[in-house]
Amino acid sequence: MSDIENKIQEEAKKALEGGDVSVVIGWGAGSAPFKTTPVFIEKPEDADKLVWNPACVNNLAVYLPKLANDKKVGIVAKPCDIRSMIGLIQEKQIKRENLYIIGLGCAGVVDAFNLDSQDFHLQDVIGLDWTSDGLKVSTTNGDYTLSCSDCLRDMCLVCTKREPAIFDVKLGEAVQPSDIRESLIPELAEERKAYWSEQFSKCIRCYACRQVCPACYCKTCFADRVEPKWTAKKATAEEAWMFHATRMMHIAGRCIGCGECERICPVGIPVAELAREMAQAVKDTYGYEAGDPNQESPVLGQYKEEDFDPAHHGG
């Protein structure tokens, strides 16, 4: 065990013996040494199910609008799960004072596909840890040493928040990346559009990028509306398209890029790149980032003279 998951099970321990909140979740151990699964701890002699390693890739976020809504929970978060709490807080999801965040400093977390590329085989994998020099894979044949860029999900390879932007308890350092990975899409806009033509070609309409994401709690989601009717339930190029293109229209200036929808798509879809893209027009454009501490309310939820206007009205 490392000394921040120690660090970790005693702070929701106490929490939890306090009666300061009524549930912690975080990571627990999962099917295999390279996974672990979302745990809800609810006792405080259980607090010892709590994990954390390079394999703690869910945003654990994605539960809090159900589980915070009118009682105090303690959560074990990324960098990129507190931006998204952020986003929830100033959207009236939910409330700072329903939260006990226990905050980590992040070097990344890893891609199972990419370990599944190397030289040793993922059944034999017993262990992963961060070292100075890279991630360290320990298995039943021998230890092996990866590099950042041969190891972490895509998302991580472009993040330089891996410092928590709120919490009560902090633990652990962030390590910056060394390199940041260029976007993989094509510049030119007759080449874009092909290359989103035959990724949306693949889309199966699961919409499990929708469930998968802190941003998307709507009750009722414009796909799943019958009237107005903005998309039928059939998984062609074209209906794909309306989807995914106004999907990105409402997280808009409210993704904070933690890429859970990439890393769910059974189809492998870069969703991910579509909205780091859409991220990066807003901030070029109002000089807003998603999960932004200093704001006080979503992009689109306030307005300032100097601001860009699309339309040209009144000039």
Contents of the next structure:
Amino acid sequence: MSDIENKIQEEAKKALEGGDVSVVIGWGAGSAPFKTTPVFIEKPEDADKLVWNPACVNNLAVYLPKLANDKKVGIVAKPCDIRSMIGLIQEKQIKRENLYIIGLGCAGVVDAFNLDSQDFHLQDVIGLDWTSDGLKVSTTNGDYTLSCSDCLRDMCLVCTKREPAIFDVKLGEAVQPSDIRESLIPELAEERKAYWSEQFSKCIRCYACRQVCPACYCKTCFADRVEPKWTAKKATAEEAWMFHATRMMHIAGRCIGCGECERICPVGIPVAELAREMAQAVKDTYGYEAGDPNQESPVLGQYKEEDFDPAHHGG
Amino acid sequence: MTQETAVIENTTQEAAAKKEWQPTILGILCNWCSYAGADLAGSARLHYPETIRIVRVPCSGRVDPMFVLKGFQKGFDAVIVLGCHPGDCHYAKGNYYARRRIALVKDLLKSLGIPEERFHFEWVSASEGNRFAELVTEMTEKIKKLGPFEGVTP
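Given the form predicted on its own above, I would also like to look at the protein as it appears in the form predicted together with its partner chain.
Expanding to the full complex; the earlier chain stays at the top.
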């Protein structure tokens, strides 16, 4: 995969040297071999800081509404990140002509916290790479190969869109994992309320899920408003319910399922699970999927006269 | 507590205990059809339970899903949203947008485990005063059977 890493660096360098791209957003080496961090490359000679490995989890589209408004921005992106960008373009938050997309075929990325439960310690890991059998983990005590279901992030296991939908340069090949799971949504029908009540009672209202979400770009979030006060600041399950339920409604039909909200949550609330259910409901009812370049507007910004009618026809 | 206030307290408690529990229903009504329908029910002297608290909005398209969520969070036993029939919107298409939103609110409430009987969405026109009175009666009976809403996070 270092081959693709080199190509990414070359493309980024070329774009920056060309002059019209002012910054290239990508992933750089993180504080440990199983981590990466977003980097903003402004000089062509810094392009070799860009990396591409199974730990490139961040959805970098979140930076675009602020950066790509008045200047052209290069961005290294996975297919899911690109679907976020398509949403932002449809909602007129960024312009396509302000983007230079280095699109990557994807084999899924790794949940670092899932690695530790295997035969080795996380601190011994020196490198990660994809192989045809799964994920190769190089450690100081030798190499291990993990199956996808043991290490890939949940959202990657249910992902079926591994080719970039729009791009300026395309690198790498999409790989469908052999042991893909259909869906991870648990059957919680009876106990849902108690389940979510317990989950939301953990919420500390740090709003990290909102900050990391490319679809949450509002300049003033309802949660920060004092008048009207939609949700109080106190960290109770009930107020957290109001926050999360409203956020789910706001991203319904717009969430592309990158799962960043769930990854970033410091207390481990599976918010992406709810978002996936909403996305499924939107797909079932309106045949609409967020991040589709053929759509013109979000699902709630359009209607058809023959739409499904949720009204109760009493009498 | 003085003797007088204690007497008052006891009397009100006794009265409350004797009285049958009544649900409190939040009704969000479009100004042009459903609110006029409710008005017609009143001017026609139709009887319906005094369980509904009406919020008048300019159009069902004004109904932010947060109104419904907030209603449940604040402990209403049920929430009703009423708007003009499709094709009858005063603003031509507000209720079409509302229809999509409400469909998704229903899905969200289902995902969160809020009983679907507690949320009701219907088209009620300005001439359907009867239907409005009927609807509030039906809803009140249904919620009485279900009992008080135990909150969004019990």
